[in-house]
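Quick heads-up: it's one chain on its own, the form predicted alone, in structure tokens.
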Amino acid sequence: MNPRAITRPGDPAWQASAASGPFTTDRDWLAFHPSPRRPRFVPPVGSVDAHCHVFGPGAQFPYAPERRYTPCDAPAGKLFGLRDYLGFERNVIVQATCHGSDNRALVDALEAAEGRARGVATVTASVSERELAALGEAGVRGVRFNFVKRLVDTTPRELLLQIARRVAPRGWHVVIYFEAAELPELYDFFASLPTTVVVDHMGRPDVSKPVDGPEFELFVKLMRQHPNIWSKVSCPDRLSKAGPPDYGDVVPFARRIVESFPDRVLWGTDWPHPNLKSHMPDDGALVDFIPKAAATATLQRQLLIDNPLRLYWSR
């Protein structure tokens, strides 16, 4: 099947399969939900799923030799089918760590989206200006730095700062992925980045701790003192101890960030939900988390339309 052909939940081709080409999906890999329900919450027209991924297909876009996991294929056509099914207009596709700094699958998806997607790439310090220009032409508007040690090898901060300084004149931003326990050590580095900085999943707080406790308060301080720092209020499925379908223990954290910084928040499905071990979320239930985090129509519009359009489609 053409990996760009749109297939929606319920279509025979939607069901996940093993990775293609010379790759075998990890034995404990959880494939994306086979039949997500229609969400009860209807996203406002023009809404953006601002955090999602594509995997492969491995036969066309091989997975990186240094990867820490081998996923099932999750190509662009399935992502766009889910976009339509859930009621979204656009996507922001974030380079997956299983592809390393080979952004070909990302670029292919951006080209297939015909303007309805933007991208966040992964690059190394050796990337050329010509390569950066080509990524920008395809729709890339940011680069991602991953600090989760179980997913990637640590990159010296000096090299990451060099990359940030090179992409800043292009108007690109930096996306950072870390876990809450790592923030004290990384705080000063994040504050020094010379771009807009977007934090994945609220810095992955421990939601069993108080929402006004010292751990989450440090993240709020980072955003309060540095107006260039944004946050995604995504992935309640990764953060919750209470579990599906409501992920109620994540709501106070997400609502605090949305209400405190309404012009600097984004939301995304995180489809196809890499490296989840406890359960595979129903994407319809994730969409129904939105009005719990953003309780008014005004906040929902900022979260889903105004903010992502300003960050990704204004240049």
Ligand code: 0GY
Second form
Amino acid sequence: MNPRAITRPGDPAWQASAASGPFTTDRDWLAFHPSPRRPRFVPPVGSVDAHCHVFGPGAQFPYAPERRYTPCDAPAGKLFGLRDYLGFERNVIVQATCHGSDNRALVDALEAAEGRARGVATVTASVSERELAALGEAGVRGVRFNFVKRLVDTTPRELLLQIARRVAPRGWHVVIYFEAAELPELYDFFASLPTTVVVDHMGRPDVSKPVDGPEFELFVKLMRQHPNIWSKVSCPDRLSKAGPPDYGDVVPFARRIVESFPDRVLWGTDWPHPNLKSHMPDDGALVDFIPKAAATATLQRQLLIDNPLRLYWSR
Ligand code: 0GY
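What would the structure be for the form predicted in complex with the named molecule, given that what you showed me was the form predicted alone?
Let us now look at the entire complex, which starts with that chain.
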């Protein structure tokens, strides 16, 4: 299988295939949507899907021994087919935990994208300067620190700080993934990071709580007090209790962040949507969430073009 072969929704080859090579997809794994609809919202020309992943294929790019899940394969060519189908021009591909700190699938996807993708890698504190330089050459512009306990073992903060100090001079940022309940304990550490910081999925708020209640207000305060902290207003499908297709209970949270910090927000599909249990989102419906979060053409342009280009394509 050629992981780079561009395959769009509607092509017979779009359908998900099980993990290849010596791997077996988890029995309860939900594969990406078999037939996403075209979005009604037309992204402005040049839009960036700034949070998505590639998985394998396992036969070429083995899943990590320490992984917590084994997905279906989701190669670069399908990601690029979805990009075209949804009306986007570029991707930011985030290293998924199922590949650990082996960034080969990510680097291959970045090379295949011919400048239309940038990457966020996972590295350990033992990474060499030469390895960081090679990742940068391929298009990596950030590293991800994951604090979600169901996904990874804990890395000591001192080691994370060492990594952050080493990537900052390269103009790279740090992407952080955590659950809202953990924020009080992590707040000072996040505030101490010496570079731009991008929070995944608005810090995963509990959207059954009030948008102006203390939990989400702590996240808003983190962003307000630290102008180097950005947020992705992504993954309504992970956060919503109301569910698809509108994910209406997530809208006030996304709007609050977009309208308060319009020059520090990003949006992404999260394709191929690892670890969802309740349902698999239709990627077209996710694109239709964008104008609810960013209600004006100016906000949409900042969210989808200006901000991601500044963070990922200007260095
Ligand atoms: C996401 C969310 C998840 C997984 C990962 O790298 C990953 O495995 O990020 C999740 O399970 O919540 O952003 O893709």
